[in-house]
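Coming up is one lone chain in structure tokens, specifically the form predicted alone.
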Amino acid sequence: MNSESIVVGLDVGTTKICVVVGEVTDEGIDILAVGTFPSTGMRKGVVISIESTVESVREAVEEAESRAGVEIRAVYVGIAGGHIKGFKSYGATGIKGKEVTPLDIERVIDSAKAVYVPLDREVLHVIPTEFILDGQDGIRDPTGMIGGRLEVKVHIITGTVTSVQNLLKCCEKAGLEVIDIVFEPLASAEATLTHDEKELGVALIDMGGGTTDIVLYKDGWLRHTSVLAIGGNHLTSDVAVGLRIPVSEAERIKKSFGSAAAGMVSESEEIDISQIGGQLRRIPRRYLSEIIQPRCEELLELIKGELNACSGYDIAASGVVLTGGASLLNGLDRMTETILGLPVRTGVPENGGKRLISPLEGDINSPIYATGVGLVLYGSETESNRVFLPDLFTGIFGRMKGWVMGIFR
């Protein structure tokens, strides 16, 4: 096995750390192994304990290494959290009647980046959403075309400097080199969305433990990003408080017996729960769903408001794709379809035109691993293919290396 053909994605989530190891072959990308470990140092996608996060990352990496039989030294890491913000920008440059070259494209994107960004924020992505040449819009790749004026519309994604620094520091202390940082729902989209969905228009809703991320695609381009500070952990907390049980027990029964709608649960069905102190108690299963349902409705109403605010209903012609661990809650897909009024499917890591050798099987064929697999798919793309895809990075890593050198000097 050639070590240079190995690509590793690191999903540093609020509830779990996930390491996915893939091998790039002539036939495609083969997922070799997955390593997971509970995340104890994160809250709402942000590091709150360096040492706890480092330890969780190390455990997940060691598990992936033993399963894949490779040594992991470099990773593509995902970033999320309420601190992530996206906004639109515009740039233009003169071509003087010549052919458009890659240098011209770089210049026009640089002009679009020339916007005010607060000192406490760092640009993570500058993603072209449309090129315009001499008034002709809808151009995907203007290279080689002749014109006088090249324009570009871009979507810029930023995060707070401190959040990025802390994530980098955790990876460095765990002995990992960070090749790139990827906004996590963009990685999830790589693994779960089809080409047709991105063309027709789709809303991806990535429901994690601490946050819910929304990204919209249309005509193959990213159109909108937003983050809601509500996730699966809020459901768990509601259950723990409502039933007066430990958080770990609340998480267990939520996964095993929870339902988004109380009406889907039989009134006669009962479950056993473990109270604080270890005593067992039997309760109607419907009690659990009556606690969960209001929070699910609240989250979906917030998503509906976000879609209305960004013209998402005009964009998402093909419907909604739910992914992330919280999307596995029983009945949530049907509730989403009812409240949003759009077709809904659950997104799992699949081929999607991204050269996976075969459909994933077993535990990894789950929304829980969509981000990790997406990070591997991102990392497998060559630099030449990235220029016009919605995962373009700009000079963040020159500055990041300086930060890291300063931290560990």
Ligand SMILES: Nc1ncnc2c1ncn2[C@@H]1O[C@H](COP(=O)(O)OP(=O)(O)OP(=O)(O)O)[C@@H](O)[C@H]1O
Given for the second form:
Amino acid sequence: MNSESIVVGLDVGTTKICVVVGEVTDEGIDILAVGTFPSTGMRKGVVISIESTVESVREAVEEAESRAGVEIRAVYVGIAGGHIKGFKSYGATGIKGKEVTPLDIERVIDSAKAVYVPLDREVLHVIPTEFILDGQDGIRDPTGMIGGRLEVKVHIITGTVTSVQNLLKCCEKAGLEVIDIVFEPLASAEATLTHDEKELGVALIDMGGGTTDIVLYKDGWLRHTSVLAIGGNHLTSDVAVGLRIPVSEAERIKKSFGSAAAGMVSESEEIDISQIGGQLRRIPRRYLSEIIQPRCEELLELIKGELNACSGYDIAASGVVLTGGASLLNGLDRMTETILGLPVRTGVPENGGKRLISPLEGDINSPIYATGVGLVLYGSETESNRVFLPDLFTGIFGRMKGWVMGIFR
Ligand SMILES: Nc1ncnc2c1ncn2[C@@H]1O[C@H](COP(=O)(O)OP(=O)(O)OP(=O)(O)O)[C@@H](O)[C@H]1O
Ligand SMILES: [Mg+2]
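Instead of the form predicted alone shown above, give the structure for the form predicted in complex with the ligand, please.
Full assembly next; the chain just shown is listed first.
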């Protein structure tokens, strides 16, 4: 196997670290193996303990290595957390009536990057959302077109320098080179959204353990990003506090018996729960859902507010795609449909926009692995895109990495 053809995604999540190994072939991408390990050093999507995170990353990498039979050296790592902010910018350049070249595109995007970014923030992505040539808008790729003035609208995604540094430090200590840092829901979108959904307009909502990320696409372009610092772990703590049981037990019963809507649960059904001292207690299953329901409603109302604030309802014409483990809660999809008033489907990385050679089998074919598989797809796409927008994917990160690595020396 040629090591050049191996692309590895590292999803450093709040609840689990996940390493996905893919092989890029002429027919498409083959997912060779996945390694996972519980994450204990993260909170709300950001590193709070380097030591624990490094340990978990090492374990997940080892598992993936032994399953795939390859040595993992370099990864595309996902980043999340409430510190991530997206905003729009605009750039323009003169073409002098000639054909637009890749260099012109690079130049116009460079001009859009010339905006004030606070010193404590680092640019992670500069994503073009539309090119305009001599007033003609909606252009996807102006290369080769003739015009006098090229304009671009871009979406800039930034994160706090300290969060980025800590994530990089964990990778470095785990012996991994980071090729690029990718905002996680962009990766999840790669793995789950169809071409048609991105064209017509769609909201991808990744409900993880510590964060809920929202990204919106329309006409094939990214339109909006936001992060809410609330996720499935909040439901688990509510259950633990409400029933006075250990967090591990709360997590177990939430997954096995929890429901987003108490009305879905029969009044007579009972479940056994293990209390803090270890004794068993029998409670109506409905109690559990009565605790969970208000938090689900709160999360969905927050998402609705976010969609209202960013014209999400005008954008997401084809509806909502849910990813992330928290979206697996029984009845949450239907509740999302009711509260948001949009059609909802669960996004699994089954064919990754038709780029995966074979459908994923077993546990991997779950919304939990959308980010990890998406990082591999993003990585393989980035490799082939380097000629077209070089500075977008390598330049920014290259600079940042040089700077951050400088601190480690
Ligand atoms: N079957 C299930 N029912 C309900 N909740 C579930 C289920 N399976 C997983 N979860 C919840 O999903 C969450 C973990 O999801 P995921 O693996 O996507 O998070 P993460 O990537 O580790 O976190 P983040 O993306 O927020 O950093 C946990 O809160 C877990 O309780
Ligand atoms: Mg996640």
